[in-house]
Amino acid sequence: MSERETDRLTELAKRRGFFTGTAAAYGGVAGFYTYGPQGAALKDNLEGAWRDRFVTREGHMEIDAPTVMPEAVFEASGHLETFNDMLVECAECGESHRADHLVEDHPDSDVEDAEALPNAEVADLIAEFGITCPACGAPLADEPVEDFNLMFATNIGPGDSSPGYLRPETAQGIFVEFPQFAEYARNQLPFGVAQIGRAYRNEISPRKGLLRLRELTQAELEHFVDPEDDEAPIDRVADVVLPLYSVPQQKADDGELQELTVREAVEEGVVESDWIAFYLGLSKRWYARAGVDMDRFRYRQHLPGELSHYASDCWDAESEIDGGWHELTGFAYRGSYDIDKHAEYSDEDYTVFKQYDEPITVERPTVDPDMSYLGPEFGEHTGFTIEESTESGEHVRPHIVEPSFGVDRLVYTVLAHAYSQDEVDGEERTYLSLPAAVAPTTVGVFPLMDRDGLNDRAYEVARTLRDAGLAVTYDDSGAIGRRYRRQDEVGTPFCVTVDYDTLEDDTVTVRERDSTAQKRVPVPELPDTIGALRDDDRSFEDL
């Protein structure tokens, strides 16, 4: 998209009701959004399809934790020390900034990852090309770059005794409950538990509109696997292409993407874990269904410097809006290090028992020394013997497989890849092309005419097809071209027009939002017509 149709889509959310600045009427407030009819009913639908790829087909459980936590779960976790970003302040103005962003986007820099970068190497940077406050313009070679934690504090109860944090991810609410969780699944591994919901990030400089939010939405999977035994499912996704953007691809100077299936890219090498690759194929095929335009789509692996505290590989799917790559999601191997952590801060046991087929002999040396003898005599009085025990078991700590998603940024990814203009009988029309599945509203049912029982007729058609679980919006104001054109530019996919025929042999016009075209379909025949189009079970042209 070009800037000019970035703006165009930004008024088009705004106008429709997709989302728009919170509290305008008091100046606003940088980083949080609020979602209108059009785009609560788009996230929802988005998650849902989420839930039901990640969570119910690959039998997961999912929980709904708190968004506020004692401060001793983030001392545990590392996100008292660890979650921070860049950040330099200029000393004109008093505005703060995000310091490797300003790096990144400097037109003499080709910097894509100033994050991965120490901060004093980042300063240097801005010295280097003479970057300015984007507020005041004044100069910030000498301004030092610090770290900012990005959690928000609070206290959990009266005073300041009990501190705690919004959280900054979901996944510790999984982790620090983990024990009751691994009941919950029999001890049995691997399993998985999921959670959708808010998340808080003290953002310094947000900007882009939902692609980088101080209150966002996260679906995260943690998914629990014992590391010696449990191998990924690979032959579920061996041919899906991934296209890949590796580390020593990122560092060549002629690097580029690489297309690789699962399997290939396992047996290559490229991708280390072949949990991370099952995952990476399984969401390829997901992110395709949810509207992400594949060619503007890519998986690429951190760099050393940029990984997470926890992590000992990460990718992440990033998506190309405006002419940048943005992340949609995380795909990261975290190894067991929350439940060590969380281990080693409470007083639980973050193991799973894991029971042999059958019990298991196994010897073990012991030492019972003989007091009065040690010293020059204790050679053959040291009590040293080798005894005998039966185990029916061992404990296990699971390593963990998390791929993490943006759903603010999903939505975003979602609309900026269906905005679409053309031109239909000479006037140029502007629509969202959107996966019949996740648009806000499925149908749109219209009468030609508000009069000769036309529009009784079309109330009955609207209330059968939500009858049936349909999203249905009725509209019977103004041109009937004009109401096409209301739909399409918040994704309806189809449009039902009841006109005089409809009263002569009771069909209907369906009219298909991308091509235009238009179909006859008899009444009785909507709703099960509707719901296969919108399921893909079948194709308009099949009508």
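We call the rigid core the largest set of C-alpha positions that still match within 1.5 Å between the two forms. All values derive from a computational prediction rather than experimental measurement. Positions refer to the first chain, counted from 1. First, how it differs from the form predicted together with another copy of the chain.
- Ser109: CA moves 2 Å or more between the two forms after rigid-core fitting.
- The Cα position of Cys90 differs by 2 Å or more between the two forms after fitting on the rigid core.
- Once both forms are overlaid on the rigid core, the distance between the two CA positions of Asp347 between the two forms is under 2 angstroms.
Counterpart to the form predicted on its own, namely the form predicted together with another copy of the chain:
Partners and other molecules omitted; one chain follows.
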């Protein structure tokens, strides 16, 4: 998409009800967007598709935790200490900026990852490059670079004795309740716990629309696995070809991707964890069905400096928009870091008890209690004896495999990749080629004219389709061509027109969005036909 196309998408998104900046009446507020009816439906459909694929069909649990959590949770998780960005504030105009971005973006700079440097060093670089405030032009050379915690802070109840934070990731709401969920899973590893919900990052100066929000929606799955015994079911996705952009390729910097099957990626060690490889394979097929253009999609491995403190291996699914690559999903092997921390900071038991097939007998040295003091005979008289005991199992701290999806970025990508223009009847047409399964509306129903009973018949058809569980829009306003264009612009894959022939032979015209081809279909077959088209069980050509 050219720059102009991005602008057009934003314009269409507002005009047609996908999304718009929040509280524009009061000058707006950066990093917050409101989904209009089309956007909310698209988002809801994508969330439903995620739930179906990553929760229901995998037999995982889905839970729903609060967005506000007490401080203790984020002390343990490390967010209170480390979830920071580098802040430099202009003394002249008061504007705040990301210090690392200023350094990276300066023309004289060859620093690629300023965030990895100490604050003082970044301050020195600002002085060295003579960087000025992007807002007012004042020099920033004398300003300190400070840590700014990205969690939104609040107080729970009156006063400030009980600080709370808006969660920076939905995941902590799962980790903190792990003992409870392990019980629901009857202590059987592996098991997965998923959550779709809001997360918050108080970005210093977000300026990238839906791609960098202060309030976002995540769909996260925490898959708890036995690090010793559980292998990923990679057979299920072994032949899926992954477009990989590994660390060596990034260092080579030629932008070339490595196309490997999931099995090859594991066997050649390009993807270290078989669990991560499994999820790359599972996700790729899902992304394609959700409407992401696979020619503008890749899996990029995190560079060593980029890895989170908890992750041993991490890949991002990325999509290309306007020539830039943007994270859609982070696939992280978090080890047992998160539950280790909660075990350390609380009194709860964050393990599962793994029962052996048969009880085993272990010998372990014990200290004779009467002899265990370090008396004068120490060294001569050890006081140790060997005791036998029977153990029925052991306590295991599971490892965590986490696919963490950003829903808003997915919505934006799917829209950007669906945005299309062509010429129909000599006129330029804009349409969204959204997959039928996620489009806000599945079928538009129109009476050819708003008279002669056509409207009543069309209304009846609409109701029948709605009762069959389809998302229907009824439109009787304006010329039929204009109604088609309206549905094209919101990505409705099929339109049904009730005309005078319908009153005679009980058939309607079904028109397909992308091809604008039309076919006659008997009304009684309509719900099943549209349903099958939506679910990709039939193709329009074969009707």
